[in-house]
Structure formats: C-alpha cells, structure tokens
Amino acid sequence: MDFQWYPGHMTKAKRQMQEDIKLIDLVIELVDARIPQSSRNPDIDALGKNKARLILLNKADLADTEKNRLWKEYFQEKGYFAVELDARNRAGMKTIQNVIQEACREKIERDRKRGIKNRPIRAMVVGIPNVGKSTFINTFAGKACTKTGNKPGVTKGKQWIRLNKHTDLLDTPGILWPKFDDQSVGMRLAWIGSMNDQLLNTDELALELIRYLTEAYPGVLAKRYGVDEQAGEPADLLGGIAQNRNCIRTGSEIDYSKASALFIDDFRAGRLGRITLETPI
C-alpha cells in the first residue's frame, strides 16, 4: 500500500506557521503516545529551532505503560520537555501548566531583567492531523474554544487563545509531511486514524495489523475474539474475528471488510488493551 495524503490547506499552513513562529516562545507538540515517532512532523524541529519545546505524548491512557516511561525518556535525553497525557482529562493541565513556565525559565528571567513583568508566554500548538490538539486546547482552557473533531483536517485557520494571565496559545491545522520515506510511518499513521481511510486498503490495514500484534502483543486477539493465533496467517485470523463478531453476509459468507473496519477500531478505541506500535531506538 503506498500512502500519499496531502491535502493543499497544508501548504498553505506551513508557510503559516513559518511566519507566526517568530511570534511565540515555546512550541508545544503533541504526538501520538501509540507512535510517538511516526507521529512527528519532522518539518516541526527545523520550524521550532531555537524555541522552548514541549511534547506531550497524547493518549497515553491507550499506550503501554512501559513504552510510555521510555519514549519520555528518550525525548528529556534529547532536550525537549515530555509529559504523559490523556487531553480529555483536566486533571494533568496543571502538571502541563508548570513545565510551560519551567520550559519558559530563561525567557521570563530575560523578560525580568528588562523590566517586563507577567507578560504571558506565547506558546503554539501544533501536531499531525487527528493527534487531539483540539481536545487538549479545550481540556487546558476549561471552555469549548475550538472546533473539535474525529476526523483528520477539522482545524482549518489559525487563532489565538487567552488561557490565563501566564499563557497565549496559538493553535495550528494539523500537518502532515508530503511524502512519507518510510512507507511503515504511513501505515502505524494510518492504523492510528491519522489519515483519511476513505483512500485507504482497510481489508490490508486489519490484516498488518493481525500480524504486528500476534508478534509484539500474544494473546491480545485471543482474549478479544477467542482464536487461535498460532493456527494460520493473519487472512485466517480475520476470518476468525469475523465470525466471532458474526461478520456474515447472506450464503454464510464471511465479510472480511466489515470486519476489518471493526477490527481497527476496536485497536483504536483501546479495546484491545494499551497497546504501543513502536519503540525508541
């Protein structure tokens, strides 16, 4: 499958954020605690160079716990702020609120020196399409300020929000990369909901997935659908979750694309258990 999927806003937002950069004291980045590296728009380091950075790994809740502890880690090693996050939760914004202002340290110790008291830190949020910018946005102001939404490409234009007297947020359209080198960043992507599956193979999505997680997760499929993961090939293993999940049609034939749909967004929806496609290298 080759995974192309650059819609021509992006374009347009990029060289947005190139001129607003200037503006803003820290760039907050949200990733996708599932994929945290496939989830980077590499553009973003080069775009943020010189500024405070914080990311925050995002549905944590959904990754493996001990893959969450080392992505943080491999991302404070490489000199960013890390924050685990569930962004429908409230309960960790005042976490986050704080490493801003400690991210921020050296710039409001400049801005006091000169006589600047209590100027709020201008920080952007940005992120790949459907990473839960907006849902963060919302969840740390306390108020429905953005649009939300569960499909890629919902935020469209730029605006600026007055979280509190220390902190302005500037949200982004999500972006993605025009092409991606690495055709398994689209597919962990794709797995994700990061990109449109209307342009998507789901029936070849279900079955990567069937065989990534009977290697790095045994037993997830079986405690979920009751089949035998050491009994055929990912093809057989759908066939068995369809009938597990009565994916029939009429004449007994089994609906490999409903239950292919279903499958993926039971993977995206958590039900399988905290589940985490790739590993700090």
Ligand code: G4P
The other form holds:
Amino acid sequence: MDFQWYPGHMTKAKRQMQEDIKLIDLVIELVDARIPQSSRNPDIDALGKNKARLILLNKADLADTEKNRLWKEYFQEKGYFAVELDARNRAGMKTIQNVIQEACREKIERDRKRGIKNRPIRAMVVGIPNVGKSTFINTFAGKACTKTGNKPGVTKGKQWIRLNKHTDLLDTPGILWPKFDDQSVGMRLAWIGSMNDQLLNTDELALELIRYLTEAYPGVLAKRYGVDEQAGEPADLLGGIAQNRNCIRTGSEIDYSKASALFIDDFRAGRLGRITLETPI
Ligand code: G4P
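Since the structure above is the form predicted alone, I would like to see how the form predicted in complex with the named molecule looks, so please show that one next.
To see the whole picture, the full complex is given below, headed by that same chain.
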C-alpha cells in the first residue's frame, strides 16, 4: 500500500507555525500515545528551538499503561517534559498547569531578574491532525477563560485564551503534518485513523494489524472474537472474525471487507483493550 500525504497544505501550515512560534514561550505538542513516535513530526524540534517543550501523550486511555510509562520516560530522557493524558477529562489539567510552570521555570526566573513579575506564559498547542488538539484546548481552557487580543481598534493580532493569571494559550492549534520515510509509519497512522480511509486498502490494514496483535498482544483476538490465534495465517483469523461477527454475504460467502472495517473500528474505539503499536527504541 502506498501512503500519501498532501505537501501543498503543509507548506502553508508550516509558514504559519513559524510565525506563531515567534510569539510563544512554550510548545505543547500532542502525540497519540498509541504511536508516540509515528504521530510526531520531528521538524517541530527545529521550529521550536529555544522554546520550552512539553509533550502530551494524549489518548493515553487507549494505550497500554506500561508502554505509556516507557514512552514518558523516553521523552523525559530526551529533555522534554512529558505527561500522559486523556484530553477529554478535566481531571488531568491541574497536573498540566503545574508542569507548564515547571517547564517554563527558566523563563520565569529570567523575567524575575529583569524585574518583570507575573507575566503570563504564552503557549501554543501543536500536533498532527486528529491527535486531540481541539479537545485539549476546550478541556484545558474550560468555561472560565476569556479571550484576549484582537480588540477592535487596538491591535490586529492573534486570539489568545487567558487560561489563568499564569498562562495564555494561542486559540488556534498548529497543525503538523505526519512524516513517514518508511511505510510502517504510514501503516500505524492508518491503524489509528489518521489517514484518509478512502484511499486505503482496509483489508490489508486489518491483516497487518492482526499480524501485529497476535505477536505483541497474544490472546486479545481470541478473547474478543473467539478465534484460535495459533490456527493459521492472518487471513484465516480475519475469516474467523468475520464468522464470529456474522459478516457473511448471501450464499454463505465470507465478507472480508466488512469484517476488516468492523475489526479496525473495534481497535480504534478501544474495544480490543489498551494497545500501543510501537515501543521506544
Ligand atoms: P484535532 O483537533 O487534533 O484534530 O483532534 P480533535 O480534538 O478533534 O480529536 C479527535 C478525536 O479524538 C475526537 O473524536 C476526540 O473526541 C478524540 N479524543 C481527543 N482526545 C482524546 C483522548 O484523550 N482519548 C480518547 N479516547 N479520545 C480522544 P471524534 O470521534 O472525532 O469525535 P467525538 O467522538 O468527540 O465526537
């Protein structure tokens, strides 16, 4: 399968981000906790040079708890601040506020030495499509925030959300583009639903996911679909899933496409359990 992306849009997005990044102290980068490496674009490291950096392992509720821990350590060892997150849940936001202060400690200290007190940290959310940027901004900002900037007759500028007296957030997230030099990255992005499904071969996606799961998470398919994981090749298991879920055409022909779509959907919704698709190297 050949995974494609659309560089045209991305050139514009990158230019916009270069401009926006000049205005901020902290880059809050969301990645998908199921594929923390494949869902990031390393170009952000050059774009966000000299800025404080926080990585949110979002959708951590769908990912393997042990792998979440490993990935968090992995990013921390590389010098990022890192937090596991379910962006839909307000409960995690207090931790993030604390980590933001921690990540920007140097800047706060610099300000203090210059006699600037309580200047809010300016932050911006970035990430590839569908990682949960809007959800995070909505949950984090909550109802209590006020929009600042862009006042008529004053300055024509960016919209900022005043989160609290310590933090301003740029109200539009920066959209990064997925990057894949190798096809396995494209495959992982497709598994979590970050590629346009119309352009993909769902059967092939399903077969590859079956192959991965039987190796990395033995027992998961047996539990959900009652298939014997030892019994054969991925195609045989897909047939078993089809039978278990009654994906049969008239004339008792197996409907592999329907079974593939159903299986991928189960995975994306977390119905197969908490699963991570890559491990830190
Ligand atoms: P984006 O701005 O980065 O493009 O992503 P967005 O916030 O639109 O989120 C994409 C989808 O991911 C949404 O689901 C959202 O609810 C879901 N999501 C965001 N954060 C989390 C999380 O931490 N855990 C889980 N499990 N899901 C998360 P959707 O199906 O597109 O829409 P809806 O279900 O909210 O209607």
